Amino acid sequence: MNKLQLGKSELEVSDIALGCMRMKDLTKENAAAVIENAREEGIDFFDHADIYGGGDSEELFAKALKLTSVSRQNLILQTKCGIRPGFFDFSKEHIIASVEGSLRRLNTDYIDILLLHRPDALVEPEEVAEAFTELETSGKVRHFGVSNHNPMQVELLKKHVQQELIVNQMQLSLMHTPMIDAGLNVNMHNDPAVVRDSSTLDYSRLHDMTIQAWSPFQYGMIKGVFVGNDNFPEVNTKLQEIAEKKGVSDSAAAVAWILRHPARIQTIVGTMNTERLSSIAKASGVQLTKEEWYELYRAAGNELP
């Protein structure tokens, strides 16, 4: 498994991360498999939030760890705060309960990194500042980032905490792909030329910030599968087509689609089956030529200008 650091940070990392949306659904010997299976194939990164499962897929992944001969000090873990039900709340007061309440559920002293989960309309970084600074100051958090963030909602953060920001995780998959096709379609009057999240992908290479791409199978916001979907011929014959060539499966080709690109994107899978996460895995090892990504994305249903 190939190796990214996060950011700015120290942080030397799997290059895929598991994300345990889906945990909560496992009997506890079940998800022990599954994290002792991720961390055979390399992967020592697991993705959390306090809102998957209501906080059950924390507690699960943690008894779950119990189990398993894996150490706490051999993995990082990953979560994000700050989506309540009917709003988003960035105080200090609920980023605070947040991590307290991972912290509990996790059953671990700190978390290697907090993520604001989604933008907070009524945000006042001030108080997102004084936060991070409690929570780096005790030792509960020691890095910080955020989730489907534009680079003037992390610039205005940035304005005010201390801490850096090393990470922003933001859905990108083979067939959700507005962060690159505005980059392509530069002065065009045409839909993909239409700059929807402020030039991230950009900003974040200038910036040393890892972009992690969540949802990476997915199409749309969520609406599906497109991998092995009949819905989309096209781009799954060119997929088979390349897995074939590499010798992996369809998912490990999609894989490393995002994998290639030269911004070290790190991606999160949220399969919690332990054979197809062995052959996603096999993706970190995948090197796409500059012809094979052009014409995956090609054949997503994308034109070059």
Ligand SMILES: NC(=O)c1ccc[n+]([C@@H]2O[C@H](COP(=O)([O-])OP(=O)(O)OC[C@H]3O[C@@H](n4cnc5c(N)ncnc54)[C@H](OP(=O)(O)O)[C@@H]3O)[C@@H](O)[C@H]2O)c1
Given for the second form:
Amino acid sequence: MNKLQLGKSELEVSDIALGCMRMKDLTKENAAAVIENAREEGIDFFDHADIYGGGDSEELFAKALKLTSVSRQNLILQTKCGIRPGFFDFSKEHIIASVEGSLRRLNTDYIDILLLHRPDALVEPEEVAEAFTELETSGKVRHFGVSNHNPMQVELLKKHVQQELIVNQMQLSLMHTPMIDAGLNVNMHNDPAVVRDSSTLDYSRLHDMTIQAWSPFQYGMIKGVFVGNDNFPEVNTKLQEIAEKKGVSDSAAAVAWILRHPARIQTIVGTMNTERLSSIAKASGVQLTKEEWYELYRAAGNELP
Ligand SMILES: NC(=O)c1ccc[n+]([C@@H]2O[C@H](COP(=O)([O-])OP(=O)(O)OC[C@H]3O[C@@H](n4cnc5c(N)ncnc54)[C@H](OP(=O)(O)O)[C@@H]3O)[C@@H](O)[C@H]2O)c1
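Complement to the form predicted alone: the form predicted together with the ligand:
The next block holds the full complex; its first chain is the one shown before.
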């Protein structure tokens, strides 16, 4: 499994990570098998959030980890805060309370990376800064980042936050590419030219923030999986063709498409199926050519100007 450096931090982590949003429905034994399998495949990075399963995913993960031979120190645990029922909350009080909850549920005394989950329209960056400094000073959180933020929102946080923001976790898959479309359709009247994210990808490259791609197999807002889906024949035919050529599964080819981007994007996959995870992990060793990358992009329904 290839590694990548997260932002400007010292962290070198697997370029494929396991997202634990869907873990809550597993038995403790099955969750343990998923964690063991991920480690065997070289995945050392696990993505959580306080809200996944209402906290159950974090709790189950910790209980399952105890059944494995994997030790906490060999894992990078990332979690998120800021989404509450019906609103977003980046207040100092909530950020700290959320981290305390995650620490308890994950049964650990430190979080490797804490992300602000989704922008809070009422954010007061001074409060975020106070919360981050308190959490860093107490050793409860080692690194910080954001999710679903645009560059100006990051800049606003940076005005007050002392710590490096090393990650921005964004939705990106072969069938969800607004981050890429606008950059290919500069100054045009067509829909893909609309900049929906204020050029997050270019900003991240300029400022050495790592983009993490969430839901790499979903289309729409987690509407369903496009791989093997008859509604998307063209992209599936091309995925099959490239997967066959590279000797990997279609799902691995879809992840290889994300990993091919020179921004060095980390892909957060959400499968809870060990066989599927093993097949996806092979994406890490696949290098698509420029032509193959563009062929897949066009097969996903995108026209080049
Ligand atoms: N920051 C955010 O706002 C945000 C939002 C959503 C998610 N996330 C993070 O991103 C992670 C991944 O999200 P996700 O679970 O929606 O992503 P995903 O990897 O695109 O989807 C995984 C789901 O697709 C299913 N699936 C069916 N066929 C598949 C195939 N051929 N290949 C791969 N998967 C297939 C899997 O089922 P099986 O388990 O049966 O394989 C699983 O239920 C989450 O766990 C979370 O950590 C972050």
